[in-house]
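First comes one chain, alone, set out as structure tokens in the form predicted on its own.
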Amino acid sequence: MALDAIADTVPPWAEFRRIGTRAAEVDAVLVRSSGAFTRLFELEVLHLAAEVTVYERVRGKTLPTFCPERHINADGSFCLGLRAGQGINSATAATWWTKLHAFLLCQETAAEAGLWPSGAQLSHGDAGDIELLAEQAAAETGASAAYRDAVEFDIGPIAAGLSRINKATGRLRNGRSPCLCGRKHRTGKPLLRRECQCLGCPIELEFERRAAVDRFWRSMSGLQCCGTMLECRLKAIARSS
């Protein structure tokens, strides 16, 4: 059972208490890179259906009750990573603790700076899966750095290539031209855009990811911003309404 595996791998920074067959409490205090301790996080861990979820025991005591930018879902559960709560067993439980550790440290940065640490997150919702595919495609073309620049700063050749996409089809225009991502045949000859499409072009995947991100935020538009982050699309929506 997942909670048994989690109980067997408790790290030194956490205290774990079972309170039922499918529930547990965790008290956590971590050491930051500066050597200082974090706040005390009082958490509730539930194993429902096939997934383990984590919440603050008293919602809103230390963390916002909801904040997409801080990866706290509308029901108060934490997003520790893509499918982080699924399939936990003796082989993967330690990884779950590692993800919880990173999540809590990022919360301290977010509380103090109003920013989530750069490079410590995937895109929200369905866009996360697309981002992983795009990262893999970019790595195959030697464009990993360019892809991160596109995601985090909207700069670089992949970001620039988005202007060449047909928005109706999500495909790069001029399919007979060499692909803008730079992917090549084994012979060294540039791959055509229509050929690259079949392999997963990082430019087209980035276009798809951004569309998924937009859908995610539109689905959140009726919810209230917690106001703890410097930049948040919920805050922008509230200002415009």
The other form holds:
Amino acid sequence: MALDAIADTVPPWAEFRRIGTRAAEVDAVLVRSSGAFTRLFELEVLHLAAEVTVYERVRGKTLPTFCPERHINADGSFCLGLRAGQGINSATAATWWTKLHAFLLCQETAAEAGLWPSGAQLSHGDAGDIELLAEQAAAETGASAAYRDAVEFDIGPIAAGLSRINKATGRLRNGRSPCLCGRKHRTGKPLLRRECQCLGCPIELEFERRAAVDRFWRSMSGLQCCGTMLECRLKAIARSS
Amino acid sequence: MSWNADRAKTRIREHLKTVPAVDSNIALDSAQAQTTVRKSGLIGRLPIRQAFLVEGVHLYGQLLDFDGLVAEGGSETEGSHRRLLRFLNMHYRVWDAVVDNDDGDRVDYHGARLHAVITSPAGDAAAQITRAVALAGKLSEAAERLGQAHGFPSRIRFGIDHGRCLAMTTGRSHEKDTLFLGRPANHAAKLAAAEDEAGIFLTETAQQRARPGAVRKSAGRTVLDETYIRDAVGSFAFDSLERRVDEVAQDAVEPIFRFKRPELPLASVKFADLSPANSVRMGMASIFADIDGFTDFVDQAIEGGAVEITKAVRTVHVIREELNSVLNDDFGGKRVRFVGDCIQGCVAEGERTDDGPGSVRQAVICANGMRSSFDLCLDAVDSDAAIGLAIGVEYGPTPMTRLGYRGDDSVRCAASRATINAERTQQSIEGSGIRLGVVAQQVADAAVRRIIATGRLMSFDTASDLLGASQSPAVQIMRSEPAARSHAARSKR
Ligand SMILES: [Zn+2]
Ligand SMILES: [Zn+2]
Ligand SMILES: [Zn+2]
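Return the form predicted in complex with the partner chain of this protein as a structure block, the form predicted on its own having already been given.
The next block holds the full complex; its first chain is the one shown before.
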């Protein structure tokens, strides 16, 4: 049972109280870089269907009730990581706590700065899976740092390569030229763009990721921005409509 | 090393033990304090750990051609820095002569700026202003002579104000500084820095207190009367100054500046070990931190009497010492000087070669650590003062050395385009916050630029999360468990 596994692995920064077979309360205070404490987070953990979800016990007490940029879903549940609430057992429960730990720390930073830390999030919605694929591809071509730059700051060679993509096909133009991601054959000869396609080119995957992010935000339209983050596409949507 | 909340709190408790003493009669009768001040001569020789009210003239002189000497053909080289330091050294040697005279004019300098405080004749503002004008006139003449003798441009712009300032001295041996806090010091400095026109300028207050006929209208603005200036210059001797100018003008032997790369951290560099022949130089991030709103706070305190003054002294002392501790102890940086309520310092990264992005990042994290300490200081002194922290950061090759005549009192100096622009960048901030100079902006990595774009100083904790600093627990988790990256699910509606 997922909640039993979670109960067995409570870290020192949390207090865990079982409420029933499918619910528990968690109070958490964490230590930040300087040794200072975070605020007290009063949470509720529910095991519904096959998934464990976490909410603020009193919604909106310390965190927004909804904010994609702060990784709080429309129903108030936290997204602690890709499929973080699924398949929790004695082997994975400790990791679930680690994810909650990071999530709460980042909330403090977001609350103060209106920014989520670099490298501490995965793209929204289906874009998250694409991002993981792209990271893998980038790692193979030795372009991991360039890929992060493209995702987080829209700079660097991979971001620049996006302008060479045919928007209709999602493919890099001029298939017979060497690929812009820099991937090479084992012989050291550069791989052609159309050869790179088959392996998953980080530039093309980045194009796909951005399209998926757009779809995510369109699916959110009509929902209200919480106003706590410096940049949020909901703000832009609210302004334009 | 990095910033730690408990360590900062402990330090602040220690700083509270060294707060300068304030005489309970301070606001009522500062005559006694004036006597002490007058006897002590040189600014740096004021008694340590005592605060005084000093009524007198504040004279600021700004070397206008300093900026132009920083670079050679647009870039800063060892050669251009050598020339810049020779230029400063020449002026400092002359300015030092003022220190040594018997009339108790006190002088201090910071970069291209001279600050003199004139308190004689006591109680006669108009006469003090005349003396300051005479001194400014002599220094202008001296600069011109030296410029001709040594081939340097030597234009100076002087700003003069009169009134009461709070004076206090802190630090030890080579790291000592005296501050004059309050309107007259501030206004005189601002007037000197306001424009690029050489000459002697009085603030409105000083104009009102000056001798009748000292100022006149010309083309819609108030200027000093030339006859008044000439008479003033003629009626004071400043013997030691004249002697020193002769000496420096004829002196063919100039110090040779030799640079070496300092061992890091920069905090381990001791000014006591530095001299022209033993100067250090490398790419550094210059930090200039100012307490926004402090002049008003001090002026209100001076109006408010001894209790308020004591509070202000406590506040500025604790903040200054703590900002220094953050720079030195937490981030391995080097304080160059305290200037009024400001601190000027440098941090550097890169053992063998300059690490520009690393130095700028370190400076930015340090600035945010300063912000965290600043908040703790205000808590500790239980202050509701309307003050904030404004920090400018600029990057570039920077030499550090000691200049002038004074032996133990010789002047600590770090002078480069980066030190100039860090201060200017700070001055461009409205209220509190942080800003990078043009070069630092270019050198900084994307994560640093992103947090700087907000213009805000954050807590150290938030800055370390956002900048991926290794001491951040959030960053540590992401490194060991990439699956902990938060992820917003698709809407289930
Ligand atoms: Zn929001
Ligand atoms: Zn490719
Ligand atoms: Zn999320």
